[in-house]
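Given next, in structure tokens, is a single chain: the form predicted alone.
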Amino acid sequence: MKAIVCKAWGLPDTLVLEDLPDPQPGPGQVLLQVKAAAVNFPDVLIIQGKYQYQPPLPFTPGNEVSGVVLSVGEGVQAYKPGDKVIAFSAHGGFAEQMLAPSASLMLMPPGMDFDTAAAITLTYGTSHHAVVDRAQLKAGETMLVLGAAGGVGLAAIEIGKALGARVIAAASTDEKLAVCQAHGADVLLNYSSGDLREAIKAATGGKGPDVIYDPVGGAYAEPAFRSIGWRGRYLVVGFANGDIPKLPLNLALLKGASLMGVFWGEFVKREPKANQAGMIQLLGWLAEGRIRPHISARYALADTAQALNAMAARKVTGKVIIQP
């Protein structure tokens, strides 16, 4: 089978596509022909050795899939070959073959195709851990989205109107605020141009949004914090900016706020009937026309480092496909 490999940690450029042996499934493992693979900003930490956990070298990134069951190992019971699934895995998903733990799969919903599941998981699942569980927004309340065009604000927005928020969407562009008007934002705010701050007090009649969701920290984060309503609590889901933001402890003193950290795969290994109810919900709100992911653009397997440059550089709006 041919796999993109990590053989080193680098940019992009430095992955390789090899020819390597067939894998066979072990106890517990299902092995998966790959129809499709999410592209996540975590993949482009993950070959550079910057994310929270990583593989030993040489390694195959992609950790989001969907695909059809080629065979099964020792154990497993629940899926047989043929079966369309969905998979989330450590890595290994930037391959035309792949291994992935039994209790890591679901079973493909019927109609759905394979783009949209293997764009289903980690970013609404991260989303939906934030909103519903961590957050836990309630109808009327508002929430504003950092860096709202990407996969995880994209998801955010669509889960923030499903629970009956108000949604304010900020992003870089006006082409990137068009898709999360698209998606269903309320309210637009390009913070490229002007203050965040005067345009949060403006957009929330200073009274500051209930929640806010941001997955891009650095220089945003501290202006967004600020602007924090009454018993706020602040998401702290990612760093696609590349800084860590370092924020003055007096501002939760002051507004009575939360700070709330949101790791979706720790959530998962730790409180997996937790996780599974979210996907259930989740793949409700799909089935009811709710939530839809965006699709921006797809790559084949040789193009692997074009699709993650461009998450990289921040050009990707929603998600972007490998199909090996």
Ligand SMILES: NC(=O)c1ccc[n+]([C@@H]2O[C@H](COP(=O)([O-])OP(=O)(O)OC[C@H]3O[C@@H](n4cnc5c(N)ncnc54)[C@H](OP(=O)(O)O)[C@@H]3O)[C@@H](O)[C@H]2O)c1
Contents of the next structure:
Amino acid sequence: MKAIVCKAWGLPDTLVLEDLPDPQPGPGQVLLQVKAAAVNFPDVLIIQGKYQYQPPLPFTPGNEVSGVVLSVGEGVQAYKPGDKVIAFSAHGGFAEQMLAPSASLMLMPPGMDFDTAAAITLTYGTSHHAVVDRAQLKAGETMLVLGAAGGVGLAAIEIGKALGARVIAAASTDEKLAVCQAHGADVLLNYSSGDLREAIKAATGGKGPDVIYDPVGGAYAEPAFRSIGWRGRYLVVGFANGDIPKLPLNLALLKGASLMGVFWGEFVKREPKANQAGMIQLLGWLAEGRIRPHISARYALADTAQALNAMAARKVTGKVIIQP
Ligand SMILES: NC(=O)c1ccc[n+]([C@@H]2O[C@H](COP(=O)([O-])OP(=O)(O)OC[C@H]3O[C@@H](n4cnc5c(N)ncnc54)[C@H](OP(=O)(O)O)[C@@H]3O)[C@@H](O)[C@H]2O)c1
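Next up, can you give the form predicted in complex with the named molecule of this protein, since the form predicted alone came first?
Everything in the complex follows now, all chains and molecules, and the chain you saw is the first one.
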């Protein structure tokens, strides 16, 4: 089978496409024919050795996958060859075949296509854990989403709207903001120029957002945190802008505000039942049309580096899918 292989830490162009022996499922594992694998910003970091988790080299990146079960290992009873499944694995997704722990699989609901199935675990799981579980956003509250046209950002917008909140989308171009509007954002804020604090103040009538969802970090974080409302919840989701910001703690005191860390991968390991409940709610919203993953581009397996380069260059909206 063909697979993308990371042999040494480096940028996407250092990845190679190789022919590898077909994997065999061990106890508790399922072997999948990968139909679609979504690209996420953490993939760009993992191959450079810059992520919280570093797989041993060589490895195949990619962890948000949909596919068809080819065979199952000892002890697996819940799945059989031919089942269409949604899968999440530590790595291995950018390949024609992938091994996944059976506990990480879900059957694809009838009628769901493979691309959508590959776009809802990590991205929507992260934003659901952040917005519903950590921030406990309520109907009528206001949430500001930074990097709002990206994978987790668009998911946060849709989840905010599904909960009945008012959502302010902030992004770097008007084209990206148009995508945010199409996914339900109430207010659009282009943060590529101008004073971010003033813009947030104007968008909230001076009150400040109740929740701020930040997957970007860098220079946006401090002005955003300074603008948060009373009893605000600031969700630390990621640092796509590169720099990990430092915040003066008096800002939290002045607003009675909370800084909330979000680490979905660890949440899944430590609280699998809570994650499962979140996924069930997400699948319900998907069936009702309240959420719909935005697939902006599809690439062949051989072009995986191009997909990762586009993401690193800030050129992606919503989700990008690799179709092996
Ligand atoms: N905590 C967790 O559990 C968890 C889970 C998944 C992802 N994440 C993190 O969340 C962040 C977003 O992930 P994603 O998959 O949604 O990525 P994405 O689709 O690439 O979105 C990231 C957004 O960040 C903005 N951005 C600002 N400066 C950037 C830069 N220098 N390079 C690239 N993007 C930049 C871009 O929007 P504008 O151009 O509009 O600014 C972009 O749309 C990443 O840091 C990722 O590691 C965290």
